[in-house]
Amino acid sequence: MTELKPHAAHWGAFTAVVEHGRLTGVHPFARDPEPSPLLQSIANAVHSPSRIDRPYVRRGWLAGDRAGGAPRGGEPFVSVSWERAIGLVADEIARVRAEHGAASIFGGSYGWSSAGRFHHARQQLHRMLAATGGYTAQLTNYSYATGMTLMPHIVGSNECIYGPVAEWADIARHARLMVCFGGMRYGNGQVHSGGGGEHLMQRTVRETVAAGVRLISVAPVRSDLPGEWLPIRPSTDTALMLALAHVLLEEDLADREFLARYTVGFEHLAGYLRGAEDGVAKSPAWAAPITGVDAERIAALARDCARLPTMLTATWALQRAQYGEQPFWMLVALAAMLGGIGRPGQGFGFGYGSIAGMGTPRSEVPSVSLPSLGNPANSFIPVARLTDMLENPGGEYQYNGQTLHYPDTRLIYWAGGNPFHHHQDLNRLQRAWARAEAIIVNEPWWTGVARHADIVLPATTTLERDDISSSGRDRFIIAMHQVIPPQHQARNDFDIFADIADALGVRDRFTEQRDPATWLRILYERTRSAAARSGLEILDFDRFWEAGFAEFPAPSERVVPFASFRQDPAQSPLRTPSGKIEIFSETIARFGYADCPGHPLWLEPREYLGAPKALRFPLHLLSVQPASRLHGQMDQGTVSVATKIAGREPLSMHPADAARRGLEEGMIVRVFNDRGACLAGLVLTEDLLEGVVMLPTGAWFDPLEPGSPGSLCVHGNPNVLTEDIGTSRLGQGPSAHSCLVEVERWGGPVPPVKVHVPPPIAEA
């Protein structure tokens, strides 16, 4: 019997095809112009061998080994039930509680988790855990975190990074030259976090550039995009867009009525331009060297920016380097000279590229989302800044002109995350990690932050419950029935949470006594009323649960970002301290940080192709997102699985790298520098940048001696190279992209790949 049902994942809608019991295929949604291949992993996934099938206790930990100290990873689970598991985590967290505080509690839990916003891992735990006690959580994320804590300062508020930006079909029919800093990626432009119905960047930049945007891409790789390529050195952004200034200020060209009527602290952005600070003026042949950009395109590229309509991006990516802050700020410092801020498809925006649905059309109004509670500890990090909290109990630290103090922390509860894929040093990490007295995992999969738990809960997939997709950037809803049972012993998350607070008292806390049917029919008519209040009318639950999917009118008003402002900034002010554009910001100013002062600057990384490191490691490493699966999501599956050489992630060179260390196609090669190591599968490409090598995120972390920091990755993780700094004191965002390593043939037998199958097991 073939039944077929409605759901969706990050990367799109799809129905599912159900042949006894088992998922053996999907289809994608008949909506979906450009659906993700990425749906073709799922089957494979769901039913793979590297499935959590029932809970586990670390052996030592259970022998009582809690005072931490020793290395998670490389000691053999033990199978328990799950009274028995339950029991342990509650009497974990009550005994943490009263002897260290809730704060001592760190609830970690970041990730993409699933597409469904009821059983939402992280939002799950954070009941739970604020239910019962509270807990220290984490602030900002790992996408655009710096971007997250700057640009209230500068503008006002976040908006322009996660958007509403300028929409695609205002680009199209008032911009001419459209420059991406940072490039834009095709397969970034299929993920929606909380799943889609439709991707459509592909066809929205064919008809950008068909309607006669000439777009222009600044990055060390080519984009899959159309359009031109101006390859420049990774973390140098910020120096070319000051010598693009330079030319506007020298040559008259930058718009002086718009700087005075609506932005404030020029002069002091001038000033340094022309030297006055440092005597060095920066020009396009200051930056040229630094850049690897030649100086006369550098001012032929200023000059067409000034004489034609413009539109200026940045992807996310490029504030996940140290002194990531800069090329953001004078991002927009550069689109204010040029005076096209508040008018249709002008001005900057950030995020093209970066994630689905940015540029198109969307309504205002909520997406389906669980409701949280109040946190009792008051206690926070900035997300990135996990291992420092880990090494440092009670240490001080500057966030945003604040001064703080990590927590003392004991026990790590994490769900629907994995940092041992996205936090960089994972060497680092792993002898931090040891510092906990108790780990607990929620996970479908044996991935590396079960693997160096100390109980892991077998959770079931979102094919294996009831739930709804909903994204801000999307105007479908998807129904995600129920595809199968769940697997082996597998739980929901809010059941597996609903017994932990019943154990410690609070159930009715937790669930306000709600089962996760009546929480969905409740949280979809609560956007449905938001919608109605929107005049936004959609169906009914019941209507919606038959149909599979909602579906929200296109928006008949295009959205222009500080149009507003643009039109009267006086009666409608940014929200910052002037109600202008901050181009030099008093505020940041007065914090004192060297490493963030009071308006965009060139601060030289200490890890880029100029830096001296550069003479021991000379390749400069982009870890980015993959194409072939989210993050470490699906990494089983096919899709990623087939673009794997022998086994090892693909390493991207150029071929005259490649050269000069005797290298080849399809070798196995060895990534390194001083934090640590990986394999990979040589790939050689001249659509990147010599002197650059990408490697791809979400390699499951599979160390060649397990619990042993420093062993070599033997399946391609870029974090065992990326260092663990924040990009300021102001906004101690990750600094991935700030990386320098050394590639050389691997001469020695190939180690193989173990991370897809479970660890050890021992009996109890």
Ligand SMILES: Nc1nc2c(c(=O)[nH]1)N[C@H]1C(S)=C(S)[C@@H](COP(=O)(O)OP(=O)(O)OC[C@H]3O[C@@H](n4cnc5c(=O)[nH]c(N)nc54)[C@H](O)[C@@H]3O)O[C@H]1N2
The other form holds:
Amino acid sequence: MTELKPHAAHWGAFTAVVEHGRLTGVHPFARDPEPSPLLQSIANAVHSPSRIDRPYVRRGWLAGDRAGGAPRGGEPFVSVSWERAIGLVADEIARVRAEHGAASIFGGSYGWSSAGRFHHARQQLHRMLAATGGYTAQLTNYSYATGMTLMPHIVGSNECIYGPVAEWADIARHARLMVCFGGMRYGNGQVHSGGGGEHLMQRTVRETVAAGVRLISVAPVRSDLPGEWLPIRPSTDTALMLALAHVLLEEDLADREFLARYTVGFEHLAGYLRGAEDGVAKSPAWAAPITGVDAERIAALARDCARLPTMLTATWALQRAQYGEQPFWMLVALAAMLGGIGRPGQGFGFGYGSIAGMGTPRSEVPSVSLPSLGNPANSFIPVARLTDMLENPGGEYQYNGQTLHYPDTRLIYWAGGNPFHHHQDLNRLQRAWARAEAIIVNEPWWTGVARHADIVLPATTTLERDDISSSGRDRFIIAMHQVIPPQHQARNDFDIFADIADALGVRDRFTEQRDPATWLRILYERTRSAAARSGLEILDFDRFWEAGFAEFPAPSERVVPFASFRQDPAQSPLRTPSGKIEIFSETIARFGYADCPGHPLWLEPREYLGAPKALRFPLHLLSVQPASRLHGQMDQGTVSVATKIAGREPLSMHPADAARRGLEEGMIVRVFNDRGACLAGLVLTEDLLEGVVMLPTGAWFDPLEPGSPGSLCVHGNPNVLTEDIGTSRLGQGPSAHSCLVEVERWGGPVPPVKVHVPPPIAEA
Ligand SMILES: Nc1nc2c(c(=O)[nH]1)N[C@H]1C(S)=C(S)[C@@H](COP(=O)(O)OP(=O)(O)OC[C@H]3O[C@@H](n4cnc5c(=O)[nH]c(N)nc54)[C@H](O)[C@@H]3O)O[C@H]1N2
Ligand SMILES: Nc1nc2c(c(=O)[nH]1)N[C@H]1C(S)=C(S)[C@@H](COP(=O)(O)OP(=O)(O)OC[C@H]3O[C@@H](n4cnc5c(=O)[nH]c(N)nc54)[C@H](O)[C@@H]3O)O[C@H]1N2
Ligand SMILES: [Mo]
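Same protein, the form predicted together with the named molecule this time rather than the form predicted on its own?
Below, the chain from earlier opens the complete complex, with every other chain and molecule after it.
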């Protein structure tokens, strides 16, 4: 018997085809103009051998080892009953809180979880830990931590980063030039956080070009953007933007009126551009050797920007690098010099090439989401300071003008995220990880984080429960009907946490005495009421559930960022100290951070092609988002597997770089630096700047010797290579894109990839 059921993932809505209790296929949502090919990976991921079939405990831990002794990952697991597992978890949470305080439980649990907004693993974990006494949380995200810490100082809000940003329709109508730092990766446009009914990136870009907008992609990689490619060395965009600004200044092309009326501190930047203090004019001739972009071309681009109505954008990737504050701040300064901010389709906005739904019409109705419970511990770290925290209990550090101290972490609980996917310098993480006394993970699959845990609880996937998909960047809310029964002994995170809360005596505080069906109805109706208050009508819950989706009508008005500010800066000031755009920020200057002073400037990263270190490691590694999966999710799915070379993640390289090293297409290579090494399969392409290599994130961490930090990853996870440092003391964001490597032929026998089947299991 074949059944069809509506469902959704971060990579889109679909109809699930179910036969005899198994998912056998998916049909893309009929209303989606550009459904993601990633949908094809779901069926074999859900039914894959890499599912965790029952609760497990690391053998040494079960025998009483709490000191971390052997680094995790190298010891077999022992299966236990659900009852025993819940008891162990509850006892350990109670013990650690009693002995060390709530802040010693690290429950930040960063990660994307899955699309369903009720069974959102991370949110559910936070609610359980809050209900039972508190935990240390993580602030901001890996995506744009640095940008979102900076922007409130500069423009008073973060909409320019995550939206709403200027709409594509306005860009098409009003801009004539769009300069895209980081290009426009269509692969990234496959994904909404929370899932979405519509993917439009390719169509909107096509329509923008057809409307006569000239698109320029400034990037180390020739991206999907139709139009001109201006290749640039990674991490040097700030130098290019400074040189563009220098031309505008010296040729009197800057909009002085705009700068005077809407900004503060331009004179500081102007002095810096002219070299008032350091004697170095930030001219195109200065920027050319840094960026690899010809000086004439820089000057011509500056003149074009001044002559044509221009939109400036940068991908979030630019700020995931050391000093990542600078390109974002400088992009705002450059847009201010051009004077288009607040006009339809001009100015600046980030992330158009980073994720689905940026610049497409959206209604200002909050998405369906699970409310949080207040965290009694009131303790947090900036998201990417994970290893620093584990290494320095009590240690002092700076963050955005504050002096803070790391908590003394004893217990780590992760649900819905994978630090062995997302964190930088995994060998360093692995050593620091050994310091915790207990690590508990809920996961559907044997991912890196599950393999490096003490207690592993098998979670259901979205297909095994009812839920609702909803994203702030999409017009559709999707009913996610349960498609298949829970696989093996998997349980819903909500049920797992309800039982843990129960064992700790606070079940009702966690559940609020509601079952999942009641929660779904309540969460949906909250969004429906909010919509009604904005005059928007959507189906009631029962009709929504029956129809499989609800749709918001397209908003009647377009979003024009900074329009009211432009119209009347006195009446509609920005939420910055000056009420204006801060090209110089007194606040940031007062922090006294040499790595992020009062105005945007060029700071030389430790790792980029111009750094001394490039003599030893002469290739700049970009670990971009994978087009073939979502982060580490569905790495075992058909789409991801099809891209691998002899089972390894593909590393892209320019043919000239390959020739210099005697490498050929399809070879297995070793990618290395002084932090680690991994294997990869070589792909040659002229779509990369020479000196740059690209290895997408998401190949599951597969060390040759599990449990031995520093061991070769045989699969191709770039985070064994990346450096784990904050962007600066201001943002403290991840710096994954600042990474130099060398590549050589792998001469030896090629070890098998073992990470897509379960780790060793021992008899109890
Ligand atoms: N080098 C480098 N590293 C990067 C980046 C980069 O550009 N370069 N990008 C960074 C960015 S922007 C991000 S957002 C992060 C992403 O990092 P993560 O969000 O941590 O990556 P995911 O693989 O999506 O991890 C989500 C995990 O949740 C699990 N999961 C899914 N559904 C459920 C569920 O219902 N219950 C439970 N318990 N678990 C579930 C999945 O199996 C998966 O392992 O990576 C970051 N890391
Ligand atoms: N298919 C798929 N889509 C995804 C994701 C996924 O895992 N899979 N992840 C989602 C998530 S969580 C996020 S945060 C977004 C991330 O979105 P982004 O941060 O935009 O993603 P990246 O793919 O890291 O980089 C995008 C482009 O930036 C360029 N770039 C990198 N460094 C530099 C530089 O120094 N200078 C210039 N000029 N360009 C540079 C590269 O050309 C690269 O193609 O993607 C989202 N979309
Ligand atoms: Mo992200």
